[in-house]
Each structure stands twice: as C-alpha cells, then as structure tokens.
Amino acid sequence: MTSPLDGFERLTVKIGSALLVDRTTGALRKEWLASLVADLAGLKNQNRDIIVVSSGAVALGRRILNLKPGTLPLDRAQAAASVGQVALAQAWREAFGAHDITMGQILLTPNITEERRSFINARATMGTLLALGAIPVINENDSVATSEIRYGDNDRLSARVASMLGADCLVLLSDVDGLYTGIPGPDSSAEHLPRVKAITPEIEAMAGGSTSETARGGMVTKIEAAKIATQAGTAMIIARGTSRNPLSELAAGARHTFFTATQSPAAARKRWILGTLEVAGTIHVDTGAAKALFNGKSLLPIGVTRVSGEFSRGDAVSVKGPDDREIARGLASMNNNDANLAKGKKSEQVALMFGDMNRTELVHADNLVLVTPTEK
C-alpha cells in the first residue's frame, strides 16, 4: 500500500488546539505531541522539508493565567495569546530536541501573507530556516491581532503559508477524518469523500459546521484552505489526528480526504508573477548577468546596467537583456533609488553601503521568473 505523502517533498502539518490541549483540563497533551513530532521526524529523516502550524496558543495561556472557561474578551485573550506562546514553542522545542531538530518560532499577522514587501521577508527567512535544517513551527500572532485584523483560523493561516513556500502538500490534522457528503454519525446516511479533483459549489455545500467544540470554523474553513492550496500548487489532505503518531497512520491507510491540485507550485508562482503582478519597473542587465539567471542564479547587482521606473521592494519589475529583450520577470529586494546605488557592485560592497542589509540580491532566484516567448 502506497502512502498518501509519497513523493511530496515539502510538507506543512497544521495541528489544531483540539488535538494539542486537552479539552478538559487545558493541559498539553505531551505524550501525543511527542508521537507526532516522532512522526514528523521520520518525515524529516527522508530529506523532506517539514512546516509546522501549530495552534494552541491561548488554550495554554489561559490554562496557566488561570482564566475562566467561556469566551475571552479581546484583551485577555491576547494576554493569554501572549503567555501562551511562550508555553507553546517551548513544548515544540522540547520534543523536536529529543530527535536533535532545532524548530525556529514563527509569529504571523495577515499582512505577512498578504502584501508582497512582508511576504518576501517571511518567506526567505522560512526558507533559511528549511535551509540550515531547522523546523519553523508557526502560529497566528494572537497577542497582537484584533477581530478586524486577523485570519480568524489556522487552517486558511495553514494554506496561505503552504502556498508562501511552494510546500507541494499540506496536511490538515483534525479531530475529523475528512469530507462527508454530509454531516456524519451513526444515523447518517452520509458518505465519506476519499479524493477531491475540483472544489465545485456541490463539494462547498457539504461543508457543515463544525462538530468540535474547540474548532473556530470546522469544515467551512478546511475547504476554503483547500481552495486557497490547491489553486496555489498545493494538494491538500484532511486527516483525523487524535490519535497517537498520526502521521505514520494516515502513511499505513486510515481514512482521510484528498484535494488535487491544479497545478505544480512552480507553475502557480509562476502564473502569479508573470500574469498577475503589475511591473512598475525594469532592470537591464548585462550578457553575464542573463546567463546566470538562464542557469536559475539570482540576480546580482554587478550585472545591472541600468535601473528605470519607480518600485518598492516586493514590487514587481522587468528584467531585459543586454538586446533590450524581457527575459524575466520577478520581485524586488531593493526599491529604485537603492538598486540604482547598487547597480554595477559586487556583493561585498553592496552590503557595506546598506548596513544591516544581508541579502545583497537584486531580485532572489526563488522570485523571479525566466520570460519565453510563448510567455511574453
């Protein structure tokens, strides 16, 4: 029998606070989380990239302020937010050092995802993390989040950062097994859906509400997160997680529902960058300059020729060879005035003239798109 994670090589995991805190006590499930991180370690031992998105937060924190059970008006709950992830990353840390991983904690507000200047510092800090072999494990900023200003459930929070960092498959761990035509239980006429190809409004409407006391959106928001993923490259399993080592059961068979994905990462970033983002400037570069990025380097500015146009960083711009001809197209890491200062310059220097700026690209090769003419 063939696992339903073969062959997706980077994987994010979202753990719901059902699973994680104990419902009548508050406290952390340890022996649990400790099968989980076992799970996730031997994920880890197969050169697999492994994200974490962990909720949990308040329960802990209000547990340990010892605050009444019942809705928690904004500022308690933030304060429990806030003494709660303290808690939280370190029982992630306890457990992930028990197999020698380092996992980094990763706090998050909407605009991270959301808007492209945010978005390039979270998703390339991230990405040193999986780099270096660490485990980022991430959670909504709750303590600094309002009801205005928040993404409300770590499931579509799950599917924004699997899509961030091109995970090819994010894993919904739930006190659930997956879709039903309806709601499910013993009287229930309602049948389990196994795959998943496209998110049509019929595949909508089975999504109940939730059956967990402790969930915020229940099934609603775990097909919203399929939407988001699945359009975004990334297919999408959902998953009963309430027993231990639920990973290595979902590996070995047990039930779960599966989402297709439309399409490759790759290909979805790709289709974002060349067909969605306006271009507010463009970069010519020199003979070597293309090449290197024709080979997937970065682009560095000592091959820079000449800046034109008014962008920002995480804007994106237009790269053109020395034939004034587009050959791609990305995000940019300096905005116009500090790329026409270090256009021509080697690395070294670029990063003496800006300080405490250390990352000296021009446009990183993990944001930028080769242009062909079928393309352009």
The other form holds:
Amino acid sequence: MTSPLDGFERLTVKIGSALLVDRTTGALRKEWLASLVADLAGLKNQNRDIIVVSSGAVALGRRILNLKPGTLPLDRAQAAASVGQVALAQAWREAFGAHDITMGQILLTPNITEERRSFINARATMGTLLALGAIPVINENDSVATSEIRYGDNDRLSARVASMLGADCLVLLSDVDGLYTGIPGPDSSAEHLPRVKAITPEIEAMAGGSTSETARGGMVTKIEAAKIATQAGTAMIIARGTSRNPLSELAAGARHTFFTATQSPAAARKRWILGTLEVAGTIHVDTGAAKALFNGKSLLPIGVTRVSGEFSRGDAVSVKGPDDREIARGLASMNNNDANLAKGKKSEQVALMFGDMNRTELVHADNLVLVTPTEK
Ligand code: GLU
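Show the same protein again, this time as the form predicted together with ligand GLU rather than the form predicted alone.
Complete assembly follows, chain above in first position.
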C-alpha cells in the first residue's frame, strides 16, 4: 500500500491543542506525544526534513496557573501562553531527546511571516536548524501578539510556515479525519472527501456549513490553510491524530482528506518572485557572476559592477548582465547602500566590513530566479 506521505521531502506537521492536552484534566498527553515523536523520528530517519507547528501553550498554561475553564480575558490568555509555552517546549524537548534529536523553538507573529524583511531571517534560521539536523518547533508568539497582529489559529500559521520553507506537504493533525460534504454524524448522509483538487466555493461552503463543536471554526481555518498551502506548492492532508502513532496510521491508510498542490514549491516561489513583487533596484553584474548565476550559485558582491535604485534587505531586485539584459530576479540580502559598499569586493573583505558572515552574498541562490525570455 502506498502512503499519502510518499515522495514528500519536507513535511510540516501541525498538532492541535486537543491532541496534546487532555480536555478534562488539562494535562499533557505524554504517551501520545512520545508515540507521535517516534513517528516523526522515523520520518526524519528516512531523510526527510521535519518542521513541527505545535499548539497547546494556552491550554497547558491554564492548568499550571489554575485558571477557570471557559474563555479567558486577553491578559490571562497571554499569561497562560507565556507559562504554557515553557512547558510545551520542555515536553517537545524531552520527547525528541529520547530519540537523540535536538529541537529549536521559534515563536512567530504574522508580521514576521508576512513581511519579506523579517521573513528572510526567519526562513534562514529555520533552514539552518534543519541543515544542522534539528527540528524547528513553532508556535504563535501568543503572549505578545495583539489581536491586530495575530493569526489566532495554528492552521493558517502552519500553512504560512510550510510555504515560507518550501515544504512539499503539510499535515494537519486534529480530531477530525478530513472534510465532509456536510455535518458528519451517525444519521448524516454527509460523505467524506478523500481528495480535493481545487478549493472551489462549494468546498468552502462545506467547511462553513459544519456545526460540529470541534469542526466548525476548525474546518474554516483548515480550508484557509489549504488555500495558502496549495497555492504555494504545498500539498495538504487533514487527518485524525487522536490515537497513538497517528502518522504511522496515516501512512498505513487511515482515512484523511488530501488537498493537491497546484504547482511545485519551486514553481510557486518563482512565480511569486517574478510575478508579484515590484522591483526596487537593479544590480549589474560581470560575465563571471552571470555564469555563476546560470550554474545555480548565489550572487556575490565580487561580480557586481553597478547598483541602482533604493532597496532594503528583502526587497526584490533585478539582475542584469554586461549586455544590460535582465538575467535574474531575487530578494536582496543587503540594502542598496551596503550593496554599493560591497560591490567588486571579495567575500572575506565583505565579511570584515559588515562583521557578519551572513551578509557576504547579495542575493542568496534560494531567493533567486533566472529569467528566461518567455517569462518576461
Ligand atoms: N497558539 C495557541 C496555543 O499554543 C493555539 C492556537 C490554535 O490552537 O490554533 O495555545
């Protein structure tokens, strides 16, 4: 039997609070977590990159602080998140530690995931964690996020994280096993949908129409997440995660809904850089640098002959060859002033100038797209 996870190399797995925290006692479901982490360790051993988005901070903090059940006022919810996040990170650390896997915590807010300037830093940090063999465990920074700068749900946050990192698959583990045509239940004619190829208004209506306690808000944000993910080239799976070893179960054929990605992550990124972003400046390069770019290398200052326009780190720039033809577009790693200071210099000199080894390239290969004549 083929697993729905087959062929994916970078998986983002989102875990809802209802799975991690026992609803009645408010305690962490330790054994369940251990079984999930065993599954994640197994996938990592198959040489896949794993990124975890974990809820549960508010739920855990609520119990530690002895707060009453029911909706918490904002200050208390934020205090609970602050206390609970420590417990949550500790639980993940211990669970991964049992498999000799290191985890790193990252707390995000929409201004980080949506703004390119912060985005490229967050992306670089998570990429480095993965390259070092560690697993990023991500949550929203609930204790400082205000309602204006808040996702409020980890479904959409996980879709943004998956698209930011070019993950090819996002798995949402929750207490429902997928999307239904109506309200699922014993007497209902609602049918389970195993596969969704496009998020049509009908699909959105199915999510909105559900009145099930857990599935209501839940399914709407999951469909929002599916829109973000599939457009960014990330396939998405909604699966039930309540029993132990939920990812092994999924791999063995447990019921789920699979949302097909509309394109590959690389194609989506290319389209985003070429099609959506306004170009803020131009970097002119010599023949050597042009050749390096065609070979998939980063753009280094040594090959830069001229910099024009005003741009900040994270802005889109156009790269032109000696004949003034555009050869690539990308996101600048430096602003135009630094680029001007660095141009024509060797990377070692650039590192000394900025005192920071990260800034030796002007456009990193990951953020660069070659322009072929037909795409212009
Ligand atoms: N970030 C919240 C928490 O950790 C959960 C949000 C969600 O469940 O989607 O408590």
